[in-house]
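In the form predicted alone, a lone chain appears below as structure tokens.
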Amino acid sequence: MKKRATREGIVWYAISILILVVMLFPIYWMFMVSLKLPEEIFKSPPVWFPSKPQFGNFAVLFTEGDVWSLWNSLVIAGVSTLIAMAVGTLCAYAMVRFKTGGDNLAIWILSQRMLPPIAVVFPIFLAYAVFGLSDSYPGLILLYTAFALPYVVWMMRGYLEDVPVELEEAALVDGYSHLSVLWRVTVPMARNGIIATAIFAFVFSWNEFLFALVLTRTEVITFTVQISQYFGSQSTFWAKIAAMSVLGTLPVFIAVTLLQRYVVRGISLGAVKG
């Protein structure tokens, strides 16, 4: 019985390790490329690691401006992640708490993500294009908290149900208002649901391509366009790709590093309330 165990866990290690090889193989294939001389990128056998390692890729970015793309996704990303938690944990408190739009608004928020984001494009584009916010800091921070609301409210609703009543009724016996509740016991309480909730909204503004493609030209472009003008008709970039695709993951890796703590936890609880 206890040979049968130790089998049956080396064989969970080794599809463990088999799984977390072919995972991170991407992200190791990506940051060799960076460091690739051109000749070496597509050669055959392939280079598993190069003989002269070039940083010469990342420092080019720095040379030609390229990396100020890094800088306009953060300040997006960013902005609009603290407007969204914002907000969107303001409406789910009124949700839980309050009864606010009786038992369907929740489902209703969500469903506006059901919709195709190229169906609406088009008529956005055309909306910006009136009012002036194509090319914009406004412009992106606006849209982009607006398609993460959905996503905040959903899974703060669900957080915010599990602190209990009792404590913000005890608070509120003490004195306290509705807000001062809110900020001094019910957020502290739901702290990791609230970073894993800022996690993914973060991740998704920092990812989204389609609307920073059609409404960005020159000032605001963020780093998945600028990774996309590396491709062309008659050559690719292969080199800057990798490095400005390890330079973007940088952010979000150190984000998630940081707070893995309180994103196991908050994914955790979500978990278990299924």
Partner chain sequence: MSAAAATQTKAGRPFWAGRRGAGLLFVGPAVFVMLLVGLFPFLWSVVVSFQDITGSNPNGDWVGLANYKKLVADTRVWAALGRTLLLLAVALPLELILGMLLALHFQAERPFKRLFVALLVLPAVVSPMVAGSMWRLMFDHKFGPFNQIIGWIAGEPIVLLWTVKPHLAYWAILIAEVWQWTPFMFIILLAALANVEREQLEAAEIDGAGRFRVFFRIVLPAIMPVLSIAVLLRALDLFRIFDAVWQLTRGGPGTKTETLSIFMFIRGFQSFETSYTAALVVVLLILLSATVVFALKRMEIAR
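Take the two forms, find the largest set of C-alpha atoms that superpose within 1.5 Å, and that set is the rigid core. For clarity, every value in this text was computed on a predicted model and none was experimentally measured. Residue numbers count along the first chain shown, from 1. What changes on going to the form predicted in complex with its partner chain:
Shown in the overlay between these two forms, fitted on the rigid core, is a CA shift at Phe231 smaller than 2 Å. After superposition on the rigid core, displacement of the C-alpha of Ser44 between these two forms amounts to 2 Å or more.
After superposition on the rigid core, the Cα atom of Ile27 is displaced by 2 Å or more between these two forms.
Shown: the form predicted alone; wanted: the form predicted in complex with its partner chain:
All you get below is the one chain by itself.
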């Protein structure tokens, strides 16, 4: 019996490791390319491990100023996440505690999230051209806020429902207004959920490509748009693509790893309580 159990275990680990190797290989490859010398990148057959790993590809991004695109991504994703969290939490609170809007409002908000971005961004593009909002921080921040809102509302609905209502009622009896109950009682209780929601909302905005591609020209290019520009009709700058991809992906990996226990809820739009 014991023997069979260990053999099963070995098989399980072998399969698991094989799965991981296959699934993580593209990520490994990108990291390796970012560390290669330019001539190694274009070798055939390909080099699986750089002979002298170096950070020159990253240095180029700094000296040529391409890292500004990461800063733009940070500002746009960061500010829009903050606004969406504030506005979305208020909205979710009213939906949970006061049943404002009922099921119809909830469904309408969720349906906003499910529409194709290209169909949403085209009308925005027309409107922004008139109001001069294209290629500006406010324009993108407004769009990303609206884009993040359905997600924040749905996630926060779940987390706020878990806050015991008795504490809020006690505070109301003490003469607190609804807003200060939310701020002083509910928000501290739901802190973990708020942080998790904010980070996932940030990651979605950080990863976004289509909106940024359509609405930026030169001023506020995000890092995903920057990567797309390395594909030329004549030549493709693989070293830069790999290095920029690593810089844009590492923060996300770190955030998601730190938030492991929220991952299921986070990526499933709160559909599953993880």
